[in-house]
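What follows is a single chain, given as structure tokens, in the form predicted on its own.
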Amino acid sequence: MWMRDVPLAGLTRWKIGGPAPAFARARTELELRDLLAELGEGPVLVMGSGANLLIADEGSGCPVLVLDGEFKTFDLAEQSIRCGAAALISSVVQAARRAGRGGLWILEAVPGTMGGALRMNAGTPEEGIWERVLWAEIMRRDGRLDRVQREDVEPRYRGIDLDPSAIFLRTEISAPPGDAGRVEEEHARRREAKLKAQVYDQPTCGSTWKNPEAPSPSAWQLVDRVGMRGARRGGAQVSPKHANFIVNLGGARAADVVELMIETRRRVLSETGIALEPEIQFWGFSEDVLRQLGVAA
């Protein structure tokens, strides 16, 4: 069932931004495609826990999904896991930690699910979850499944190539059994070095920008350059703990994060000449703001 004017900004990581013109969760294959009928041809977005996304504040422009119920399910399989898009990528990176499974710990300390995961690559630098990634389920628009693998879907640094309005549903990762203390012993090393340089105490979306291509600086070095680290913007700041997180401080809006991003994007490219891209997703901007954001066409 679609309901009207849903606020959404309780939903995202960053607690920032306007209401959805429609909104549903879908709880079955059935609910979802009905839901999808429902709309007709129209566009759709969907919303998995809101950990790398900012809404615009007058709102999300297009009709919201948010994939519940049966896509939040996962299990351990004999040398995989099999795990729906809504699944926590907390809990399914846990539970591979817990029975021994290796390489999940690309994924410690990355919020989400799995289905945003798979939509951004989500990863180290050097190894996105389209390198384990067996197969994946789509719901196409018009309500036909596909499954996809690696190759259909030419994975790369924080991306892939698939057509935005499919919908990923559910997933099968590799993930033989190992050594158990080398598997605990991996995840706790990359935990404490995430918690320790950056930023899990304030509302924040993760990483603004993806990393320039070596050997260029990375991201939070370049922002630090310009000197942008703790520049602040209404309530939203450039955190002074990590230079490529900007954080809520309280009653931020949309707008204030888009000012210290157009902000911190012109300085990088008049000082040093490199053209940051930004990590994270955007909805209900115009396309003039996202051209001054660095977002691709």
Ligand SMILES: Cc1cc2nc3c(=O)[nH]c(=O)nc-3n(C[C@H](O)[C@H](O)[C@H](O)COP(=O)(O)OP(=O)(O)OC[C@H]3O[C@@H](n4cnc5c(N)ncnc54)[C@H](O)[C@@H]3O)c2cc1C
Contents of the next structure:
Amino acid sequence: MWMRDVPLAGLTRWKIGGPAPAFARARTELELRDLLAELGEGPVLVMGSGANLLIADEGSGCPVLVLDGEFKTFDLAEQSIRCGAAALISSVVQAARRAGRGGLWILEAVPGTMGGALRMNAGTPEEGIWERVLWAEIMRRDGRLDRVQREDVEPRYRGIDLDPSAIFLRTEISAPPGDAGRVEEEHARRREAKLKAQVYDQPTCGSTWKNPEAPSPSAWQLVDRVGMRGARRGGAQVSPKHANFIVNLGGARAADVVELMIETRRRVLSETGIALEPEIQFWGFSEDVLRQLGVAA
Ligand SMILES: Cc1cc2nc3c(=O)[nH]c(=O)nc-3n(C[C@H](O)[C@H](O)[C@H](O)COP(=O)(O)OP(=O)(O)OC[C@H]3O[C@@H](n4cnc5c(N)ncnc54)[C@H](O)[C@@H]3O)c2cc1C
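Form predicted on its own done, so how does the form predicted together with this ligand look?
And the full complex, kicking off with our chain again.
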């Protein structure tokens, strides 16, 4: 059932953003198809756990769907893990780690759902989840089901080339049994490094900017170089701990985050000639704001 004017901030990791004009949870494939049909034509946004999203203060501007129920489950097969798109990355990673399955360590300490991970090609700078995807099932905007194989999708750094309206429902990820000691060690090492360097005790959306291609300095180094580490606008601050993270100190508005980002990007461009590109996704912003943020049209 679609509900009207539902607040979204509490569903995002940043705790920022206005309402959705219409909002629904789909617990089964049938429910999802009915919900899409009920809306008729027009765009729909799918939300995972909001770990990579900035929603405008005025709201998402479009109806928002969240997958729930049967989409939250996952199970281990002999050489792989089959997951619903609403399964939490942390639960899947923990199950793989405990069972001594290799490869899922690239998602260690990455918040979110498997659907968000598929859309974002989440992982490390060197390796994204699509390196390990065997197939993914999607629902098209018109309710048609499709199965995409690894080779049907062009993965790139924090994204994929696939119909942007496709909704991921399920996936199967290669996760062969490995040396249990090595698997445990790899997970522990990566987790420790991430918790030490990044910000987990304040509301953030992870890396704000993509790292530009080598040999450019990394995004945090560029932000640091132009003096934006620790900079504050309203309730938002460039984290003093990690310059590529923006934290909500309390009561931050999307406009505060946007102001920090536009200022950072302007300074980096004028001082180094490098045009930063955001890693986070934006909902409900005007073309003009998106252009200033460096979001590719
Ligand atoms: C502290 C911290 C550390 C992080 N570290 C990393 C890291 O190391 N590596 C990394 O890659 N990311 C990292 N991230 C970013 C984030 O965790 C990932 O992008 C994650 O995959 C987002 O998942 P989500 O479910 O929250 O997606 P959301 O933020 O809800 O959505 C992100 C995008 O995915 C789309 N989407 C979500 N579900 C579906 C679906 N079922 N079908 C189709 N589209 C969908 C949304 O429409 C949106 O475009 C980090 C974030 C934080 C806060």
